[in-house]
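First, one chain by itself: the form predicted on its own, in structure tokens.
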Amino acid sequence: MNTDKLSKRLAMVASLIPYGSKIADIGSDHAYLPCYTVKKGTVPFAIAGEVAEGPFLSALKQVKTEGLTDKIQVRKGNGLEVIQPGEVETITIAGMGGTLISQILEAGKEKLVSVQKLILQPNVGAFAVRNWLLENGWELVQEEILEEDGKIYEILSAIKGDPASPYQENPEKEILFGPYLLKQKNTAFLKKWESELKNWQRILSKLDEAEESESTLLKKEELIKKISMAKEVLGK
């Protein structure tokens, strides 16, 4: 494939790396986004890490086809192993859930001292995400929510700063929905909590019909939270 023109989603995230900026992308499958960047003359420098074998030989392919070796390494590795402190100034990771989102950043924690900017891209439970990021010293700066081909992804922008900062009127909301997305409530925002709420009900429904625990009934109790909070959002 020809990286003159990226899918709707990697070309948001594409857009949030500063100029001149090294980055590295991890989960990089074809090194399509370090290729884009490169070739745009956006990226001085990328690495494109990439764990499982088989992409990490895409992205060989890719960055040769391209002639682009003398400016992307694409390195075999588990998450931020494939980096050096102080190798790269922002760090891109998309298209995978945010838990592991949270959890490759926390095992790389060493590797996040000389870096400036990270822009994350979770499939599910941007949350997650949010949560790490409050936890860990990186303010979250700015949010986008898209959808492409029938699914909506969220885009997570952050930088080290003030944690707490975004998350100033109701951080239990906020974190769970985005605070910046929150403001804006787009189509895709609305489309995707629209569904969720839905996907909570029925659960709550089925929940009704269980045997009472102790388990169930903590897990009804943060369903009606959720669902209560999904309403009052959604101005149902």
Contents of the next structure:
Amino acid sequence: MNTDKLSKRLAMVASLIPYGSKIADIGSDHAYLPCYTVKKGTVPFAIAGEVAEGPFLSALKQVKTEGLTDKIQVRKGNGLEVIQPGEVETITIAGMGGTLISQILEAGKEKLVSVQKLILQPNVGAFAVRNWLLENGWELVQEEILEEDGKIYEILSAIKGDPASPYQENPEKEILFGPYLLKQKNTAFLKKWESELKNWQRILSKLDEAEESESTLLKKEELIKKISMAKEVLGK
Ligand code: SAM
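Please move on to the form predicted in complex with S-adenosylmethionine (SAM), as the form predicted on its own is already shown.
Below is the entire complex, every chain and molecule, led by the chain shown above.
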């Protein structure tokens, strides 16, 4: 693929990278994001990290085809183990679940010393990423949500700072829905939570029919709480 144009989702991730910042894109697959940003001139040097052989080879091929081997290094390895402390200022991790993104950050904490910005795009479970940031001294400073090809994506950006400052009103609600996204409530946001609400209501009615046990009771309690928060957010 020619990387002159990215998907709307990856273009949003790219737009949040500070100009002139060296980046590591973890789970880079075809290395589209590093190729695009290096060609545009916003990124002087990039590392494309991949744990799996197939995507690693795709990244190598893409970088070679685009003639970018002097500015993009494709490295094979698990999470942040492909970078050395001090090598990059921005880390991007896109297109994975929020729990996996949090695990990658947790396992590679010592590599984050020189990192100034994290740009994270969880496909699901953004709350797990917000929780990790909150517990690890990273302040969420920007959130975006967009729809592409019928899917809704959240993009979170964080810097080292006061991790609790975005969650002043109702931390539980803000961690689930996103403190900045909650303020905007744009079309994609409303669509996402309408759909989640329906899904939770469906699961709850199934649990109502199931045999009662301690674990179903706990699940029901959790769902009832989330349903009530979603209704409030959606003004229902
Ligand atoms: N980042 C690209 C994007 O957003 O379009 C590719 C997303 S792709 C769905 C997820 C990629 O993450 C896969 O290529 C997978 O091999 C890689 N991956 C999963 N776990 C990883 C890990 N622990 N370390 C590095 N790469 C990982």
